[in-house]
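First, one chain by itself in structure tokens, the form predicted on its own.
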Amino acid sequence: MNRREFLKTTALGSMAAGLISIPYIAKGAGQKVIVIGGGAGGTIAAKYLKKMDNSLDVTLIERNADYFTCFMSNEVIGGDRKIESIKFNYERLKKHGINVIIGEVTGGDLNAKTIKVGDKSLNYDKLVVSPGVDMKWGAVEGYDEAASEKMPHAWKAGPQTALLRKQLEAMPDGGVVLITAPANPFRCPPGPYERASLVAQYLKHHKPKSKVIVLDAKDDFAKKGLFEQAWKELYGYGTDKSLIEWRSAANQGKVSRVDAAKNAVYAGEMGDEIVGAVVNVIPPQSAGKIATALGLTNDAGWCPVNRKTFESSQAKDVHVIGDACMADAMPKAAYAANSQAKVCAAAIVAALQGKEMVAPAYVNTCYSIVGHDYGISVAAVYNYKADDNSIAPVQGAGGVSAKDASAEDRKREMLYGLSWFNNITEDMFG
């Protein structure tokens, strides 16, 4: 199967019914499930369940009203995107009969099968948990929340992004801009190598005297050798005139420490100062931490799960999906998470029934704008394996962009990858 074929075939849920093989199910007797989360699981979990049993009683709980994509966040930081295209609301998905409340969930009783949000108690039948990540506040030395003011993450869009946007554009020709890495797992594996490419095209090309400069806690990262091929083309990596260094954790790269008031970062064994003019910090991640107060997360912070049904390892009844579960080689991606979404909902509905559930795919795909008309990506299907419950990808299925790929190859590949966003985020609020 060609990349068109592979995409058409991805587009906008049909995936449901290709790879997953969802049969007709009846409608069911009104069960009420909940879902925590208004994001790319949360969202697509809501309105697939209602898609597959339109008696259910399904409510989504987000505590924002609107919700803003970090997919497509990173051309918001490098200017060739306004914030407002990457802003949705939950206004449409109420038209699929999906009770939507804005506010946040305070607690629960899982055995009781209740949510709290605010005052109020719901009772669930089933309950899914997408509540995507939280900072690690202080497991890099210094790093806190008020100090994410000073060096934003931008890990989470929004606000974050902008502040982020206006710093770029706030710094003087010959600054130096300092984007730190964390080590695995991590919400987008290749978003800060992305960043890095988007931020130095701005520098190209309005701050030419400056340059950025990647602090890495690992010696690898998703898609690095197109990373790499690409700043060699576009951006002189490897030059002394190179916008982009990378460091590995091997190169002095690992950073143990900031100091927001002096904007600098503390690297490698010794621990050197570095100071930036804008200063990224990218810190590790956890699930969020609604999952920690339901009790879903283990000691590393992350949700263990039923591969094949996303069900709980900790909680009967309760799914979790998205960035904030443990699902084996599937990275924490917002494709990723639709196509576990579908999954669960599939699983939700068998098991309500009481009908056995039919054996899973999965697949996820991830394009990464790295400079004007050109684009990188990967793509891969996954199968569930029964005998050691885990996610394990498919051979010879997807793969990633080839080094030998034209120029007008790599302008496809980056409006593949703006197609990408506008179906992710119809098939997510339309």
Contents of the next structure:
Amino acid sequence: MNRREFLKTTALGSMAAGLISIPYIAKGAGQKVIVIGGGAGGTIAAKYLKKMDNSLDVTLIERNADYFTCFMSNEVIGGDRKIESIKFNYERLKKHGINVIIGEVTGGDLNAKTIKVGDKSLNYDKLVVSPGVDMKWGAVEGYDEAASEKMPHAWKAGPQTALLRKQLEAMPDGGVVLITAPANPFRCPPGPYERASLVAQYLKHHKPKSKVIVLDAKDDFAKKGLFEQAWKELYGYGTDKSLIEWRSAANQGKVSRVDAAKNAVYAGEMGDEIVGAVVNVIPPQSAGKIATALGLTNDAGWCPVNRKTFESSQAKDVHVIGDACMADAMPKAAYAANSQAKVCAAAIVAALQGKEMVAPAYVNTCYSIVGHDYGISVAAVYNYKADDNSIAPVQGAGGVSAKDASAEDRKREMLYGLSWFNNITEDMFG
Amino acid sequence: MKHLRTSALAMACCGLLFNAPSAFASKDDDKDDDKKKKKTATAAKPVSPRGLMLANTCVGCHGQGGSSLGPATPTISGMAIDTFTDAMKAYREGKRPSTVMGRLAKGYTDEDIAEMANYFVTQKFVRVAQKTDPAKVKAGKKLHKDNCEKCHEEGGFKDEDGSSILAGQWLPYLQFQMADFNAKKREMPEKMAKRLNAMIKDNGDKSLEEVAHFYASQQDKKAK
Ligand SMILES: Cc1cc2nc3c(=O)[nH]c(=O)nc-3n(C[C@H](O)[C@H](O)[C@H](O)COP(=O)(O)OP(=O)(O)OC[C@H]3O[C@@H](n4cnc5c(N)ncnc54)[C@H](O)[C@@H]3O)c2cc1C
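Now show me the form predicted together with its partner chain; what you just gave was the form predicted on its own.
Okay, now the whole complex, with that chain kicking things off.
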């Protein structure tokens, strides 16, 4: 973009928004980039935009003053970690020169290049949208926001995490914990099974007469072989004393309806009633609501994008990253969101500077903690494929932890998993 | 708007400019009594946009600029280009045991690895205080002087000829490496194998733990 175009866009954007905020050009005031969502994707996009071009005017808008990471929230649910240790805020990000607004984006006019926060209208040259997911209320009959206060999803960390933990603590020994897992795609594919593991670990030590039943809408799941191996080693999986039972869709596991008043779920072809002492419903999800409000989602509720730049296929100068976007082989995971945010920042800076963007590089590394001193992981390196606009894993690289790994290696992975958490949260909030 | 265009390049280079070139200046062959011929260290170039793009995929796990907050994932900032390159290639070819690095390293070409190495050598190794056992540190210090110092120069603060920076590295990582060397899962130079075996013979397996504590405890170069 040259200076004339720059003036034009900014002036147009300002006029449309009814604002008079022509930047002070003589000082070389930078173009405006707004980032919606201060999570795994949004914090990184904002920070790396500033790192790559400090003259940009970057604003991060986040609904909540505190962010609770979903990553490691299963450790909170299992009782091995305090919720304070997964709580972060945006104070240190301000030191990078990022304007942080705590508020909710309620809509916008993408033709006019404006978005709305409360009663304010803000204009942008480039917009990054990283709103994560929202639950599809009603997709499982009877499961709405009110029901989630009784049967928590805990699929967004914070009060929901604390509620599920509290229910587990209050549950009498002998109670059954139900976890319902959705069909693909959803946030954190190994997440429900990590959760089942850490709940089982809690039961093993505190409520040994209890058990976890996972009711699944699928017949397979991420790192299944490794989870089942760990469950056998740690939780008696496959025996009649097993602390974990997994029911696949083919084995009457698919839940079609819930009844919050009875703490019951209805599963399988006949809709058999199963009552739990604690019921954790992980419902189907879609891109965060704001993505739909801005017209960025497709019929399935996710955001199609250019896989090299993460620019929306449905709106110019708007980029979508993280769980909300469609990124082919990349799972809806924090490390993936982190990696996408950095590629997206590079694309935006290149475009604003009128340069060719460098070839993108993407990685995902995701640990699951399944017991004390027991970690497993999945990792992948991806390349951009221009011929079909896809993100494809590099053949021969990546994959999951070795099936026959030693106890020592499982312990190492647990410690690397903790390091992963410390370093990725510093990348986001430091 | 000239400022806009230059800033990215300035950013990419500043790490290099602020790191004195001495750390990776070429070195004359030195004829020490081991008659080991020291290689000329690869010199760093300005970090390219692609180098930055690749390095950005590493720092989510390895920490800002490659300096890890631990407890186990190692800090890789300040690592000499040749050390980094050799490590990545060993991972890629399955010659070095790992949990996740072997799987990831297979995703990169020689050029990618060169770009990453060139980024991390320009980054400062930032140390974080960690808990170590004073008795082990003390014993480890003597073991270091007697057995390791010749290659792990300056108390392990210097990465020379593939020695890696050990001072202030994360303790669990150092312990993993010592265990892997001892179990012959990780290859080591012949000279190191000789010294390590002699050290263990004279001081027992506990000596491995002691040197690990010593290096982990090293926070301040001047105080060594
Ligand atoms: C139990 C569990 C465990 C997990 N464990 C891991 C793990 O070990 N490793 C891993 O890689 N991933 C893990 N994940 C997945 C990870 O949490 C997500 O993939 C990641 O957070 C996605 O990042 P994001 O930026 O898309 O969304 P988020 O991190 O959710 O951030 C979105 C942000 O946008 C804000 N927002 C949304 N709408 C608006 C609006 N209209 N206005 C203002 N702000 C808005 C939200 O408040 C939120 O803070 C886990 C997930 C769960 C549920």
